[in-house]
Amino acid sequence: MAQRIVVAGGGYAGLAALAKLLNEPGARLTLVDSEPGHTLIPELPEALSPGKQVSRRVVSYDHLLKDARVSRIADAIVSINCAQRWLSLGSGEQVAFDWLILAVGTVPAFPHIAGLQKFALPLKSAKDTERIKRHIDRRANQTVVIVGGGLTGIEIAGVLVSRHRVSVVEGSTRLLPGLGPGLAAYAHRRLETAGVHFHLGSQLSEVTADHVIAGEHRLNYDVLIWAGGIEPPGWLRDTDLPLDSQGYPVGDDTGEVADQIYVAGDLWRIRGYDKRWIPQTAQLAEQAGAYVGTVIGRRLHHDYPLPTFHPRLRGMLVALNPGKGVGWVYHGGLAVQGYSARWMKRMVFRQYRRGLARAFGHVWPK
């Protein structure tokens, strides 16, 4: 009897897992995702540029999966019954599985500050990006406040500063914690020279319809963008999955959280060799998804021992103002900045797109 393998979520992890399982003859593959396509999340900030289309950052499932042995259910998951092995969907439908890969990703994390969730615009999906784009395209020279000085916040600032008055609020005393101090300082200088105003070490305490209070600063805004953190979907707390104090599923060394139920992508929090949490990035999600797909394939064939997961960040590249970037590449960290960093980031995007197309038997559409 064919094994029913359900992949919950078509992000970087979910598609990488599917790609590893496509040729398993004893597997019946199903993707559950309410979105119409795979969103290229690292490319979303760039879509805020004039003339850029958000739709170009979404790969239609109808195109990607048309020749693959994968059925798709366009619905949202609201619960999991681990003992009886079925998913509950928003429509009320239940989907049975033998194996489950939980790769639904994370959602914006809003601290309990009155008005924040009402007035701030997150950037976590194509719909979020379209919403922000409608606001910023209304007119030039708007005052934009971005809360969050990590990868997403900094890239948004770099895209918007040529057309708007941009301020970045960050609770830490430095930007870009995923980069070394020298590279982060370069990004700070580059964006400050371009016109971005930074308020570091400033905790957000008040949000209204037209201003925020950050530390000792009152900042008026036309558009408020939230790039301040992520968290697991709240519905996971209503399942019988083992969760940590922050609501993330707790898996073993292979990502298994319950019998034949695996976690991958942003939901699988992984520590590196130095015992620190590895940043939740698209490249880590892709590696984790491919690994979990491999593990399930090996288990289907009773092929033991199972491989060990050794995630490796191949680099981290941040786009700044047009044409410039900063980051590092290769394990161990070769610093790059300026035009070369921006060029490398474009090449990474292209390589991922081509690799994805090849995995599902397509030529990447122009």
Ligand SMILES: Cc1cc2nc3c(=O)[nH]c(=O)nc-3n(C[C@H](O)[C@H](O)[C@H](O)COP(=O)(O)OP(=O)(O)OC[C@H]3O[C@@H](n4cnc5c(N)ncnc54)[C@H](O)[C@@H]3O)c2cc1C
The other form holds:
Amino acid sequence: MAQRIVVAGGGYAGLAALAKLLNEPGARLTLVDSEPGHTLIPELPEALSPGKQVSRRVVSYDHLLKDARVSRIADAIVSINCAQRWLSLGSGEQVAFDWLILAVGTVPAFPHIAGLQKFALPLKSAKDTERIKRHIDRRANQTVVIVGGGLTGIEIAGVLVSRHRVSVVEGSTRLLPGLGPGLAAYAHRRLETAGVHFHLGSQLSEVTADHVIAGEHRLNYDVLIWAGGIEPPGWLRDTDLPLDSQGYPVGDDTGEVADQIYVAGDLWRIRGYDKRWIPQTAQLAEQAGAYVGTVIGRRLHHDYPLPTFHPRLRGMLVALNPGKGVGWVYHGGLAVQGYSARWMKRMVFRQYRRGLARAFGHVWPK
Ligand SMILES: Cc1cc2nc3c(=O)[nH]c(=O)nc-3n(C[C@H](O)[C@H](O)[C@H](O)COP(=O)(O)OP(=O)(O)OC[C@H]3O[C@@H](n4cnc5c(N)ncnc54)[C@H](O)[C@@H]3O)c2cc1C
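Just the form predicted on its own so far, so send over the form predicted together with this ligand.
Once more the chain from above appears, this time first in line as the rest of the complex follows.
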């Protein structure tokens, strides 16, 4: 009898896993996702530019999966019962599975600072991006405060600075922890020249409807954007999944968290050779999803031993509008900055879209 394989979340990991299992004759595949399409999250910051559409960064599942043997359920998962092997949906319906790939990604993490969650706008989804766009498009020259000097905060600052007064607040004393100090300093200089004000080493302590207190500074704002971190969805705590102290599922070396239940993508925290957490990125999510899909395929055929997962970060590129970028490629072997870095980032996006189209036999809409 065909095995029911449910993929929870059609993001970078979920789709990569599905692509590996598409031609598996013994599998009945179902994708459950609360959204109507696959969001190209790394492309969202540039959608904040005037004239750019958020909808072009979302690939409709109806379109993508129309020729694939995948059933789709458009609903939010609200709970999982590992022991009884079902998940329940917002509608109240239950979905039974033999195998589950949990790839629902992460959500913005708001530390306990009064007013923060009420007034700050995160950027993690297409809806978040539309909401920020509505605020910033009201008029030019607004005061925008972005909290968080990592990749997301820096890319947003680069896009908004040509039309607004932009400040970035960062608790640590440097930007972009994923890049070396020289590359981070390049990003800092470029954005400062473009007009971004930086408040480094400034801890956010208070948020009201019109200002924040960061370190010694009181910063007034019209729009406040939160780019200060991610965490696992809170509803996972109400499941019988084994979780670590931060609420991430704890899996073995193959990502298996319970019998025939796997985790992939941002939700699967993985340590590198140096024992440090590998940054959660789309490329890691894709590799993890493809790996977990392969492992399940092999197990369906009793094809042992299973492969080992060797995640490899090929590069890290940050867009610094207009037209420039900074980062490293070739597994850290080559630092890039300026127009070439921005061009490479565009190529990475294009390659991803092409790969997706190939995997699902889909023609990219013009
Ligand atoms: C602004 C921004 C810029 C970024 N830029 C880069 C970059 O340049 N390069 C890079 O490599 N990484 C980047 N990242 C990180 C990258 O986007 C993530 O690492 C990646 O999306 C994780 O993939 P995933 O499959 O785990 O989750 P996601 O891509 O987040 O997908 C999760 C899916 O699960 C669905 N889902 C969530 N909850 C539920 C639920 N309860 N029920 C049903 N469905 C659900 C969602 O709708 C979504 O489709 C960026 C992130 C952000 C926020």
